[in-house]
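Consider the single chain below, provided in structure tokens and representing the form predicted on its own.
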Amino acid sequence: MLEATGLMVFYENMLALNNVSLQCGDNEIVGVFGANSAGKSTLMYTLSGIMEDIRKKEDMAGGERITVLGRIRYLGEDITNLKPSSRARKGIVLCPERRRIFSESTVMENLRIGAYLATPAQTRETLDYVFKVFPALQTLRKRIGGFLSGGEQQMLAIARALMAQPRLLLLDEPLMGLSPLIQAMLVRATSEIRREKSISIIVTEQYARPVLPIVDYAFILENGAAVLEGGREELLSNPDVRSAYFGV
């Protein structure tokens, strides 16, 4: 489905991504794990195309010079230079870190904003589905986003991304700052979404342990570089990885 090769991102003279290559197949969940500032969000911005928007805005404002190198192929097509809006129309949808919902809009307004790429029939069907996966949102339909708890906001952020009809869903640190109970619920929901909707998923996290049971393959990032990759059993058997990323 998606193959990224030799991705490099420079912020001025700082190397944020260093020759990262990554693959995600049909109906797979791929994990990307690493400490803060390892390059996880930069990778997600690059895959989704948002990095191109950031780069152009910095150029226009005379700000930080950003350079992006490497290749990204999706469904057999080179999308390296494609705008983020065009990537979204092809099914690559990012659910960013720290939720970033529309805090002054209601839950329903957030979901309808997310459905800008959907037909009316798809909107109705996906609304029913997200209320099934996240039943708490149905009772909170009229609640203003800014008054939701952190866990509720994360449910809304994922649900809003689903409304855009993704074929490849990019989840950037969806468990950040949440209780173990909410983390476990979101991990189960992620697995259900993959199974029931046949959506491929790339998920980043600082600690791998909560997500490990559902990933098919994983990459470890350190200082912008992919230093290790493998299946979940392979990574879990590595004592250094267990200590640093799995908390065991």
Contents of the next structure:
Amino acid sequence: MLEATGLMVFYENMLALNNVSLQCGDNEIVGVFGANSAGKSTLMYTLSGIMEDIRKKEDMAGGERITVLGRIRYLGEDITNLKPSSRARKGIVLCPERRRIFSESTVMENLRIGAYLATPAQTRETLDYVFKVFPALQTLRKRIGGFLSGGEQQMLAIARALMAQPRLLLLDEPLMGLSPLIQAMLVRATSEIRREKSISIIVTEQYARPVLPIVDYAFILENGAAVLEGGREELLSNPDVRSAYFGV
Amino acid sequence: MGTEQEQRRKERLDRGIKVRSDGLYALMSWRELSYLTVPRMVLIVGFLILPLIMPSMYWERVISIVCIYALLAISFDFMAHFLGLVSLGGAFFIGVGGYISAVLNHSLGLPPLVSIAVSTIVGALICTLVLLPCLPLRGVYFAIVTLMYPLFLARLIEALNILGGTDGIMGLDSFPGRWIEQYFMILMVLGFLFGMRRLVNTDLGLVLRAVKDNDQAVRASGMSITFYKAIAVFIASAMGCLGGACLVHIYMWAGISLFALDFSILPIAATVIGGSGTLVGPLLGCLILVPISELLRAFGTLRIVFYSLILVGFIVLRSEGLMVYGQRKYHQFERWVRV
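For comparison with the form predicted on its own, please write out the form predicted in complex with the partner chain.
Full complex below, order starting with the chain above.
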């Protein structure tokens, strides 16, 4: 479905992504694991095209020069130079790190903004679906986004991304700063979404253990380079990986 | 897929001499010393010989006006980029400083240099006091309040017919001589410029920059942001009041045109063009904009059209500002490298 080859991202002279290649098949959940500053968010920004936007703004303001190299193919089409908005139209939707919900809008408004690309029928349908997956949101519909708890905000962020009718959902650290209980709930919801909506999901996380049960294939990033990849069992049997990312 | 075309990127590196001269102890050669001092000396010496090479009385006056706008622009840049307060109050500072100096000179008969000094301090105190209520706030409130005060004061003077009313206060003393006038202005601008550059790197400057970044964190560290903002506003408004006080003595007249919006807008434009956050940039912007606006007088009302076009062009094409661009070119070089 998505195939990125030789991605390299420079922030000025700092190499943030070093020759990363990554594939994500249809209806697959791909995990990307790595420590802080390993390049997870950079990867997500590059795949979703936000990096193009950041690059342009930095350029205008005379800030850092960002260089992006490599190719991204999506559904047999080269999308390397597409704007983030066109990528979203094609179904690549990013659910950004730290949620980035519209904190002064209500939950319902957040979802409606997310549904900008959807037809009214899709909106109604997805709204019902979102409230089925995250029943908590239903009761919070009128609440202002900024007043939600961390877990609720994360549910809202995922729900908002779903409203945009993704075919490939990019979840950037969806479990950050949440309690184990909420984490487990979100992981269950993610796997449900994949099954019922039959979409592909790429999820990044620092700590692999909570996400691992639902991941089909995983990549491990270290200092910007993909040092290891493989299926779930394959990674679990690697002793280095076990101690570093799975805590077992 | 897999097309192995040569991949290149443009690399930006600090010049060796910059890296060497960054540390104070590394200043070993004249080359390194001059690398640091030449840009500063060009500015200082250039400014000092400016009055000597001006062709006419008219352009000599322009220098003084440039200096007044430069004071305002530096004060705007300081508040906007080191304190996080967007001030539209150039006219307010000019007006307060100007009227105080005019009254001191006209009613009490103080000589210009004394009345300028007194009105700078007193004016800055007054400005700080009346702006105090909106200092604890973030957001647009400071901008709105500073925009409203000059309008308010101008109408007040007009309606109550105080301080000369619409005619203004006429017959003020001028500077003792044109050389004193110009060099006084130039030394003030240079002094404030380098003083402010020093100030923003002291502990006080550090706190102010922290206030801009996150005022809650500063509060949590046990500091009163209102107190620190008040100090900074005092300094910034002192610069504005100084400009205003000099202005009335240059024109030997104080009127409600001291509260004109030009004094608020032009410094902002100069900051944008010169490069915000550099403190030198605004000065450079004034050196460009004020003479241009004088040259464009020939076009009458079309002046504003050209002026706006220049501004928009700058924002679209070089939104970083001249000084930021120049500093980068001076300190860094670029080359293509293969990846």
